[in-house]
Structures are given as C-alpha cells and as structure tokens.
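First comes one chain, alone, set out as structure tokens in the form predicted on its own.
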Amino acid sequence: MAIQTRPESSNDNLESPKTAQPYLEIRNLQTAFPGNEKPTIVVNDVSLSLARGETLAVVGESGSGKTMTFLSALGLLPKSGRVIGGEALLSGRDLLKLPPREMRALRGSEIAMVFQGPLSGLNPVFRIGEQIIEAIRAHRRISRRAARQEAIRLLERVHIPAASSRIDDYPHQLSGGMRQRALIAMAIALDPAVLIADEPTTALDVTVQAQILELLSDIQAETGMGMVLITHDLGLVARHADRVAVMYGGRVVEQGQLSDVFKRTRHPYTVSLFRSIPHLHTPADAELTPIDGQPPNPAELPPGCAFEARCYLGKGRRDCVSAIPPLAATDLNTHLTACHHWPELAGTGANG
C-alpha cells in the first residue's frame, strides 16, 4: 500500500490504545427506522471501542451507517428512528438507557460531536460567540462575562486570529475553515473525555483540511482525549488513525490496527477501496479501478454478504449468496473481517 501511515505509538505520553480499557464501547448495536413492510435496519450488530488517547478511524462510503451508529450513541437520532438493540457505554455507563436530562449533561462535558458541515452545525442568526457562551453556561454555573472570557480562550486555542474581535462575528462572516475552527472551539468547550468528529474537513481546501486534522491532534496530545474521525478520506486516516473500523451496509466489515488494516487487508472491499483511490507514484494519465455497482439500499439487503453484487473475489460464490459472514479473528489476532474468503487474501498484497 503506497500510502504512509502514522507510526503505531504516536502518543508515548499515554498508555497504549491496544492495552488500555475502552472509553467507549458500543455492543452490538441496532438501530431501525420505519419500512413500507418492515423496519429497515441502517446500523447492523456494530460493536466498537475507543481508548483514552485513541483515534478510531470508521470509514466506508456515504449510507454505510458510520454517522448513525453515533447519533444513535448519543440520542440524537431523527424522531423516526429508533435504537433496536445493543449497548452504548461511557465509562461503564449505558448512554441508550440514561433519561433524557441526564444525557444532554453528558453531550458536551463528557462525549461531544462536531457535525459535517461547518454551516448546517452552527445557527446563523446567532453570533459565534453567542453559541460558545450558550454551550458553556448550558453546563457550568459562571458568569456570562466570564463565559465570554472562556469563549474567546476556546477561540484563540483553536486559531483563530483576533478572537476578541472574531467572537463578535455571524457565521457567515467567517471563512469555511474559521467557522469549522469555531465547531471545534464549542465541541472542546467543556474538556470532553470523547469528541466524535464527521466528515470535519468535507467541503475545504487540502491546505485547511489539514491544519484541521492538526487542530485535533493538538488538542488530542494535550488533553489525552479519545477521538473518532469519521470520514471517506483514506489519506486522512493514514495520518491520524491508530485503528480503524471499515463499514458497509450498515455492518463493520473489516476492523483492526491501522498498520494491519492498511498493509494486510483483510476484506474485498477494503481492498477495492485502497484500489479507487490514486496513490502518491501513480502515473498521471492511469485509471483508478472503481467498485462496481452502487452501495446496497438498506431497506432490501440480501440474504448473504451485502458486497456481494460488487465483490471481485466473493460474486456468485454460493457461502457469499446464501451466508452473512461474521465478523471474526483473522490471522492475525485482533484483526477481524466479515469475509468468508479472507484467507485468500492473506499474503498477497491484494491492497495495492
């Protein structure tokens, strides 16, 4: 695989994610929303962990259920969509089963999300400063002086220059990298344990994606907090992950160490994911090898592996028809695919 990923141990300040216990963990979840003749199920038995200190990297493309496996997490789900089944722990605690008031104390102070989309995240009637100081003072007893105070703190710590001025400003006076800075600054209000971060670079410049995805590590290193980074972007995952979960059809598919997952692939579609995208020695005028067909439309999954229809080693193959492969142990350990077929790609450097 051509592109580098980030060394295994970036953090020696904190214990290593793969012997530390998990922040978050997510079992088994479920989550449905109403059919014309059954509930089509959008997030499939998903397990998932995070460590303190950890970036998890969930990617797989757009309806693969990564952004609603959170906002099921979090109760933040549209009014139609329910959660079915499974956990979601905090600290041990299941955030499916807090009452309501309980759970917007935890969003902010203790788990938070910056949404994809810095324009649809902040209102923009209201100023900058006005929806920081909200998220503040919505959690702690202080002073709307002070909490302004704090307000501009969050501002200049995620770069934004001339925060006693900028503070002032409306969304729409602000550049779409400021305003996602300013995403981040309301996220981080409050020293979160777990912040979940959306597609957070979609839509911007590579130069401003990238001072972002610095933004985060920055303050990941200095606050110790553990972070999801959910996103399409492989080279953004190449750089900031430590593990990554690969979802399709509203199921983790492949999941693992970002070394494993990256340099021995373990699931068909991993492998045509890393196959569509160029890479850095790729001559200019050759052709990307795209996934055939279209994701599959949750409401009418079939009865065996969802890629299927669109898989170079599994199509027509009668266990890949008729069977869901399970996520399980590979090879190597803690690596675990969905793919009944996974030994045949061991060793050969299917990935590129």
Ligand SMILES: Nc1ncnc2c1ncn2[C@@H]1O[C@H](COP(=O)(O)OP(=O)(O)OP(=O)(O)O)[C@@H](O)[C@H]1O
Second form
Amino acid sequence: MAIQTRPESSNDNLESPKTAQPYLEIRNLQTAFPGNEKPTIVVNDVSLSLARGETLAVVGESGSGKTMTFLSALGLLPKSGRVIGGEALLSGRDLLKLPPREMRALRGSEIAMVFQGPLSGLNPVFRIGEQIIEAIRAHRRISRRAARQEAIRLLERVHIPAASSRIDDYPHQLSGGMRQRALIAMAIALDPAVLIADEPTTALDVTVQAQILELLSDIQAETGMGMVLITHDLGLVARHADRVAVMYGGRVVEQGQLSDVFKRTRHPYTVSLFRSIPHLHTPADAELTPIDGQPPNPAELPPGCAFEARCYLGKGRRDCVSAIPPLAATDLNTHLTACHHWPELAGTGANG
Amino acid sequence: MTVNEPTLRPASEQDEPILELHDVRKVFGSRGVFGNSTGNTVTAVDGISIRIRRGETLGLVGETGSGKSTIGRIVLRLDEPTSGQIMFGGEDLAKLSVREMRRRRQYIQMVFQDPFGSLDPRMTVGELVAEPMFVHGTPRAEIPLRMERILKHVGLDPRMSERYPHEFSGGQRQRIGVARALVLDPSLLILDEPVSALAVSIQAQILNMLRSIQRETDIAYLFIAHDLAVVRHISDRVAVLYLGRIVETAPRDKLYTMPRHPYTISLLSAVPVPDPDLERQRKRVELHGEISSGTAIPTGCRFHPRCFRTRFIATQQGGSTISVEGEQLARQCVESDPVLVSAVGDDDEHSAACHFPLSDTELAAVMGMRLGDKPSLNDHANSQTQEHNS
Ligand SMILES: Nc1ncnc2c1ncn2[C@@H]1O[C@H](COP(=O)(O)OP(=O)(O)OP(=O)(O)O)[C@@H](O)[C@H]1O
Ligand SMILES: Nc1ncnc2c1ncn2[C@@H]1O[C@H](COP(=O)(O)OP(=O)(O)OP(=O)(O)O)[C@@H](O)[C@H]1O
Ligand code: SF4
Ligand SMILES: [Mg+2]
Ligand SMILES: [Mg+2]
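If the one shown is the form predicted on its own, what is the structure of the form predicted in complex with this ligand?
Whole complex next, starting from this chain.
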C-alpha cells in the first residue's frame, strides 16, 4: 500500500516563502535493489521539495536511504539499483524520464552533487586543475586558457591559498580540507541551481567544517542556489537549514520548518536522536538516553512502523506493530510526521 | 604542604597518578612515495606531559594530525618514544625491554576506532575474548567464567560467543573490542575514537557502557576523540592538543566554560549547537589560514599563523609587533615558544600555553556569549570575530 503524499494543493504550504516554484521536487520516489526473494526497497515513497536559495537538511539513521534518494534523482544509482516509482522534477522537468544524454548535460550545470567520503570525487591521477577544467569544458565551449582562468577563480572562491599554483597539484598533495574545497569548487563550477551536499564535511575538523559551510552559505546568498545538506550533525542543521527532513527505514518520518522540527518535535525517532547525542549546550553530566537496538535492515522491515521496536512511545502498541503510519500533517500543515501517536508528543521540544 | 594543616595533603598525593608522561617526544622519519626516507621528519608529539589518576578519564582532543593516536600508541610502546618518560606503576615503560613490556600490557589496553578492522574475522567472539587470557596465562579453569562475566558487562549475550564478528553490528563489534580489552582487568584503557565509526543512534549505548564500567571498576581512561561534545560528556579532565603540544589542559567544566587559549576558544566556537535560536545568535571566532603540519612547525607559538588573538593584540594593544606576510602580529608570538602555565587566578590544574591568555571578560566578549549565556556585543568582540549572517 503506497501512502498518498499530500495533494497538489497543499504543496504551497511546504514551500519556503522565498519563491513560489520549487527548484527540485521529488514525489513518491521508490528505489529498490535486488534481494533474495523480493526486491529490497531502500527509498520508499519519499517526497521532498527545495526552493530557490533554500537549504533543506536531510538527517537520519545510517542506511535510511538519504544518499540513495538523491543518487536516484540524479540517475547515478549503482548498477543493480532501480527507481521503481515516482518523479524527480527539476524546475518542472522530470529527471527520471530524461534520456541519459540530456541527464548528463543537466548534471553539473543545473544540479550538482558533492559526494559522501573525503576521497571520492577526485581522480588521484589527474591534477585538480585538469579535473575542474574538464568539468567546465564538458558543458561550455570555451578555450582551455579561459577554462583554466575560470578554474583558478573557482579555487580562490573556495579559499584555496595560492590557487594559481595549487591548481597544478595532485589530490594527494592537498590537505583533507583543501581537497573537500576543491570538490566544492568543481561542483559549483557551472553555477548549478541545486547542490546536493552529502555529508560534505563529516571527515573534516570542526574549524575547517565551519569554514566550508560558511562558504556554501555565501554562495547561496550570491547566486540563489538551493542546497540539500545531508548530515547527521544536528548542530550544522540548526545553523544552516531552513527546513528539515528526517529519514528512517527508507522513508521520510518527519518534515517541517527548522524551528518546528527542533522545538516542537513530532516524531519519537527525532526526539530520541536529540536525547542520545551529547551536546555542548546541555549539562555535561546529563545521562544520555541511548536508542535501544539496532538500525533496521531494509530487507527485513516489519509490517508496521519501522521504528516500533526501538520506540519509547510505540513499542508493542497494536497500531504501531501492524500499520505503517502515513506521513501526514500535524497541528501545523507545514509540519509532517509519520507517527500514529504524535499528539502524545505535544510539548516535546528536542531542546527543552 | 602547609605545616599548619597537616591533614590537608596536596591533590597529587591524595590520588596517586597511575600514568604519568614526562616530556614525551616522537619524531617520525617521513616516508616518500616509494617508502624511502625523504630526509624530512614529522614531529608528531613534541614534549608532552600528562597525568591520569585511578578511576579518572582524561580526554584528549585536537585536530587531525595533532598527535592524539601517537600518544596512545606510545603509552603501549606500539610506537617507540623518541625521548621522555612513561611512568606507570612506579616504573618507566620507555626503559623496559620488549619482552618486559609485553607483560605490562595486561594492565594497559587499547580500543581502536574501527570496530570492523580491529577484530580478526576468522575468530569467534569467544576466541577473540579468550585470546588475551591465553596470552597472559590466565588459569584455564577461570576462563569460561571470566568470559561470561565480561560479555555480560559490555552488554553482549554470552550465548553469542560462537558467532563471528561479521554477524554483529558496528555497535556490537565495538562492545566485543571493549570486552577483549577489559577481560584482563587492566587499570588503564586507552580509547582511540571509540564511537566515531558508529551510527549516531548507537554511540550513546557505548558511552553509557564505558561510564558504568568505570563506576564499577575504578578503571582509568585515556579517551581520544575529535568530537568536543563527546569528550565533554565522558571526561573528568581534558587536554587540548595542537601540532603535538598540549596547548591547554583543565578540569572538564573549566575547559569548556573558561577556556584561556585562543585555539581552544576557536574550536569551541566552531562547534554548532543543535538549538536554532542559540546557534544563530552565536558568533564565530575567525580562524586564519590552514592547519600547519608536523613537518614544518611554525616558530614561536605554533598556533600563531591561525590565531585571532595575536592579531588583535598587535592591532589593538600596540606593544612590539612584527609583520608576517603582510599582517601585523605580536612579536612575542612569532619569536618565543609559550610554556604551559596557569593563568593568573586559575588553580594549577588549569594551564594554557599562550603569551596572551584571555581573561573571563575578554572571553565573554570574544565568544559573544558563553555556551548557555546571553549574547553580549561590544567593540572588542566585533573587532575579533566574524558575525554569522544567516
Ligand atoms: N549497491 C547496493 N546494493 C544493495 N543495497 C544497497 C546498495 N547500496 C546501498 N544499499 C542499501 O540501501 C540502503 C540505503 O542506503 P543509503 O546509502 O541511502 O543510506 P544513507 O541514509 O545515506 O546512510 P549513511 O548515513 O550511512 O550514509 C542501505 O540500507 C544500504 O544497505
Ligand atoms: N608511522 C608514521 N610514520 C610517519 N608519520 C606518522 C606516522 N604515524 C603518524 N605520523 C604523523 O604524525 C602526526 C600525528 O599523527 P596521529 O595519527 O597521532 O594524529 P591524530 O591526532 O591521531 O589524528 P587523527 O585525528 O587524524 O586520527 C601526523 O602528522 C601523522 O602524519
Ligand atoms: S601565544 Fe599568541 S599566537 Fe599563540 S595562541 Fe596565544 S595569542 Fe595566539
Ligand atoms: Mg549516505
Ligand atoms: Mg588518530
């Protein structure tokens, strides 16, 4: 039973006030990998939207489908993966229906992605400049010299010192922070309307992390680029996101404006996530409340709510065990949750 | 040691340290692409002294490459110190032969970051946990009982001891690693990033387990991590490392609420807190330049190329300055290496290696606010920090 997402008309509610037309809109996306008996669905009926200049944070359990959602939209799934349903509209055009050649043309120029993992994305045998120049020339008819000038400008823009000489370095000659910045330079080279940043700073030190995210914010302010920030760092979300989507077991389980999700939390997984992590602004001796059990295996999802076995609110309750809760509006129609018992969370602020 | 108060002994005598490092250094000969020596050296640990007491947790934080893991490995002599003393149980481990050292390893154990790579995949959990007992000659008859006790202790079902590591989740594998390390009842456990490879929802399980084991057994931890919130949660005292040096050390709450060293302040101000209102009011200390490396440690204070404080001192307070790459810095910072000492008014448990440690009022101005405090803005702050614009 596929859960119906919100009707067309309610889309307006989910959009940032910054613009009417979302840049990127993913609707009812479903992605599967071949499994033992039946396919394993790793992205299940996911709907998300991103407006111009907006930052949407996607947070959630490891293995919950964050990366696969956006690899699906970009046509970059691993070979065995298949999109089996839904749409991914970029300014109204469905990316999932584009012929591969057109998709390649859009990728990079309209929608770009910075991949998870510090070493992915740069080819170790080519100088970083080469790689950026190639990326530019694949989309624009300009001379090598002009492209090289452009590459230097980009490296300067991401604050790589001595860019005009660094451009001839190989990836291993750069520090982790600089490499990540080179990747970002490549991703923004063609001024994409949408940037998908998948854990762009996870492997980096906090000070470097702060510098890189400030940089991305600056670029957004300049160009109106929309950004999807996939991260597990709730502090980064608090600092940079406009809206938040929380994923668990292949589904979006909570979605809304930053302050609503953080201050009027309406899904027990989100609540637990806050309570299980030590934070600098909470008392140092506060006991952490771990989330019992293990993250779910998408090949063996239960018939009911995927979080039920670990849920302090729903464990063993009949509806939680037997029925998948649909993602639906809470007391605010811009704030969605997939929990049978969300009204019992009223008054729960993750921060209070 | 006042004559008038003979009952009051100094803290250091009250709680005998179980581990003390004195001025430990480690210089690696650096390797070229083909494994040959390049003639360059990396100073990974540059004169470090630390002390850990029984039942205490010392947190070690610092950026990548600052030497955290090397310190842990030196204590176990997995890396040989270039110089310095490693006092443990009244003897200097650095002077022991390899064979003698092996016998001491039952008292000092280590848990590694990667719960996947650090367990032999061909051994069952039972074999993995029993191995240290065989190696150190635990009487055979005792082994099953100790194994069962330790597995329960770390929250694993003893009935799972026939299974292999790949049948376990990351969190469970890390429990196996901890069980292996604890089974010989060590008095010191070195934990190198024990939770950073785990799913966020699992980390608290391991942190809580470590805390409860410590409460029960009085074991001491050297807890190495780059996550400042995790370190704050688990530590009694914290040492902040920068390029192989401790730049500040203090009891936990002092370090997090009254940091004196500009680097500690920079780190703390860079960690975002997950409260949108608080976070968006916070100001960020500006960091200059790139992390330097152990191959070319800057002159004077090794933090000066990135330090906001020396720039502020040079431009706002006058004194002797020096121009470096077009910027005015305080001369002292560029020319003389600061020693780790207590700032005026701080007790001797709290010390920082900075020529211009920040006072409480200066700190409040620089941070805009202290964590949990109301923001306060003034000129001092504006000239030193970057306003975050959201
Ligand atoms: N090549 C593959 N074949 C089969 N299953 C896969 C493959 N790649 C990923 N999966 C599964 O798809 C699910 C979703 O993975 P995804 O990478 O999107 O998770 P994620 O939310 O990004 O997690 P993380 O936070 O760990 O990056 C996971 O359960 C994963 O095991
Ligand atoms: N075996 C070795 N040979 C040469 N250099 C080494 C060796 N081991 C470590 N180093 C260097 O010593 C310095 C300190 O490394 P160390 O691993 O202790 O840092 P760390 O603080 O643990 O960093 P991370 O947070 O990345 O784990 C680094 O510059 C590193 O490159
Ligand atoms: S000694 Fe100078 S350069 Fe070093 S941290 Fe202090 S103020 Fe900054
Ligand atoms: Mg991912
Ligand atoms: Mg390390």
